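Take a look at this single chain in structure tokens; it is the form predicted alone.
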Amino acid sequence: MNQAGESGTQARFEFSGRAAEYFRIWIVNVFLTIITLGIYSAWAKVRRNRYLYGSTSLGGAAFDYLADPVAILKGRLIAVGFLALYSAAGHFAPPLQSLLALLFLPFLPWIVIRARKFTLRNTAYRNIRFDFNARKREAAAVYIGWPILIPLSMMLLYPFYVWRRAQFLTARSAYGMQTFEFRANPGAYYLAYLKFGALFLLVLASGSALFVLGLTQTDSGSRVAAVALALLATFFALLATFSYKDVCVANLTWSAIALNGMQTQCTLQTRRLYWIALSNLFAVLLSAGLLIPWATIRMARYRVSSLRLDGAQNLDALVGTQSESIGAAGEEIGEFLGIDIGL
């Protein structure tokens, strides 16, 4: 769907996925992923990603994954290899176990570039393909680096950090051979945490007050009543808490993506994501699990829904100096090996 907005033509993200289309996709990769001892799970999530990449569509196109399952499940295997290594290694010789630990640290810069490389190079939009390019150092800086500072400056850089990843992730992308800009700053970062710090520490105050006043009760019965339902106002106040923070963060970094005159627009709500999520949950624990695929697309649907491109005029353009690109983009997906780490 496209309309006149400020900046130009507005398209809005659409999902077009459905529950019970989903549900048969889910139940049987549950079933040959279990009878094949988690084999077949490559697989699996192939099949899940291109239904839900499939329904997911601006301007009228889908989105399309691409990854073959083969180059996924080698990478599993050599995970749980090294995972089993590792497990190994801490019970009979936990000093090789912290050696193991120290070996793997320079290998992550790597892992996290061919992860996300594999992630978008095998994802594409109208027959052209996103990329990744980044350099070692740069990635070892933003996860090696970083994470060893935030500790020593008492947690007070974690909001930087969380942009400055944000800033290496996206400004590192590229659709076709045009690279995405980030147009967030740290500022608006370090707002949104200067806010959830706030309202954390007013949730923990009025539920230590509660959870006080509680033990104040002299009946046992009340006491116990109180103080249960102390915690539990406290648990989902703290749910909502981390709601917001999730929110906040999400729609900077959607709303800070541009590419060639077109900037994404996210509006997420934290009050909706939370019944969504509360919901889902609460959905997923009475049915023993089996509305997992209506949790998920529901929420799918959401988080999609909230996604507009502002200057969309400018998409058709952009495809049409990009399409012969294709075919370089293609012939290097089979060099390298995907390491799923969930990036």
Contents of the next structure:
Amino acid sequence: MNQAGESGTQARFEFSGRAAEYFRIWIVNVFLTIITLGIYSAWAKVRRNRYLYGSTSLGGAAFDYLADPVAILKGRLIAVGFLALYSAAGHFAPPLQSLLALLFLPFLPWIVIRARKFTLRNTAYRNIRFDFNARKREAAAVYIGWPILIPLSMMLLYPFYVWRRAQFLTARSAYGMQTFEFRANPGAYYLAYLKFGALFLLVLASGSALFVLGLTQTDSGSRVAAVALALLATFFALLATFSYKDVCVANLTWSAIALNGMQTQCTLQTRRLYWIALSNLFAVLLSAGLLIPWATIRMARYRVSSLRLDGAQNLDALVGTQSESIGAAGEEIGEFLGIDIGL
Amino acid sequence: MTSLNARYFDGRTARGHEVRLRFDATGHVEITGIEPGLRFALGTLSISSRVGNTPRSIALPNGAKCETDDNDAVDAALAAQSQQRYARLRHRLETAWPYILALFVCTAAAVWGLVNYGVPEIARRAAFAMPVEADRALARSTLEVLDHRLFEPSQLEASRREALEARFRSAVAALDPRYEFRLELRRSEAIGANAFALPDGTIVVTDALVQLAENDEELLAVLAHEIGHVIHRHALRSVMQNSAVALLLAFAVGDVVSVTSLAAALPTMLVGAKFSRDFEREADRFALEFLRARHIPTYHATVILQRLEAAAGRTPDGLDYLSSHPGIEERAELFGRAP
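Return the form predicted together with the partner chain of this protein as a structure block, the form predicted alone having already been given.
Whole complex next, starting from this chain.
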């Protein structure tokens, strides 16, 4: 478990969840959610997260998910209400929909901050909660300002934006009285995206070459087969390319989180993550959804177990603080609109 | 009397202490292993409910927390004081395979019932509770957009057009006066022989369909089907049903999103196609009544449907479940065959 290293003690994050156990919790969640027409989903979310957090441990202590289901239910009702209004406007009065989107924009920084705050406040480890404290102005710059600049820079600023967002989300986070630091530089993100771009072009070029080669087949049967094979190969190669980029960015981001002389290290491998994601997809589709819990546990185990903490001897010295509760509307709206708030 | 080992976290620092908790018969818990030792009434503790075998946390009135892996001991202590009855019941539900099997069957039945009866019935009631103006708003400027992108003016002779419109007007005269049924004739290369209804009562028919029909009765059969879509408010209901299913699915199996969105999109599409077939059946039944009330032989519908299918090229067998319309055989059964 713990080994002495040059930089002090290393502690691995461990995941003890089991698919058979989680399956039973999941099926109860699905059943109760369906017969209550979605109301129970708030309680289901809490149980699911309690299981996943509780199965994750570091240095012999587990993580704790403390969110109040009633707060989540209220947040979901607000989110669903807003979405219903928005989509109804789209059907009945399209100009009103644009107006709603415009009115919504000033709330975006608030939503981002509240969402992250809700998640972190309700995450505890060793009876000390995490927290998030950011100014709306900074959130507005990161979530509204940068996305406007990126297309103007012909995507050249995109890697910098990814770095900036991760920095914002990390450096404004806290554990008890301690504030996190983000120790990555934008250059590493540029390098990752450069490699990704080169790989992407290579895949596209070889895919097109295969496609053209397929078209030159004289026999019509083998022509169809060759073209289909080329398309399929390109599709899976592209999927792998995107996995590669995701893994690079995740490793950079999760290896840069520092707290009180400790730092996380993330060592995901593209090959393994790609295999897990792809086999999960087929397992879920072929089992008509029954293997969803298995897929969830498998992915969580791999992600958690590829994370470790250097300098873990400093853990005991961390100091806690008192904090009050917070509403979940921001998190639920953010989740529904697919705003990228988590790391 | 129950006792268990736990880690004690005071909430001020992250340092943990190994402690022992002893639950006694008087409903108190005694904590030893820290100085000074502590003693609380069980009622003042807040003990988290059990989730699988994840560690339990026991919050103390002094702001500290005890974390323990000994779930069974915690449950025994709670049972002795008859606390957390519902939580323990839920845990039993989440643990025993026979319950899980029963629950799985119930879940499948509930999904089936909801998709077949629950959601369509709720959407039907909601749609009919809304004023007709809602349907009109739904169709606003749709025809203009289509005219711009897809259609050219009809090239049928003026006399033929007028005759058709007159026939249509007299046929819809007795229908719900809240709808303004209008026949719009258009020419379109893209969609060929076709007809469709906008929710405000506008029925669009292509020149190719008029030419495909051998008599006005056949055309009226198609128009009756389209009027059925309007009267039964299928546009509004389809919007509501599809969003409800998508939302419920997202809520019920929230995990899917993390696996892949494709796994979530597929069932929504399948259910959407099923709803669509149900609407077609309802429109067919409306057409049947409509034709009968006007003493038009219903087999005309079968004849024109068969001709439409022949013109569109046959769909492969076995794909019926994915199709948005019921099969031709089923529809011929309903309308009867030509004598």
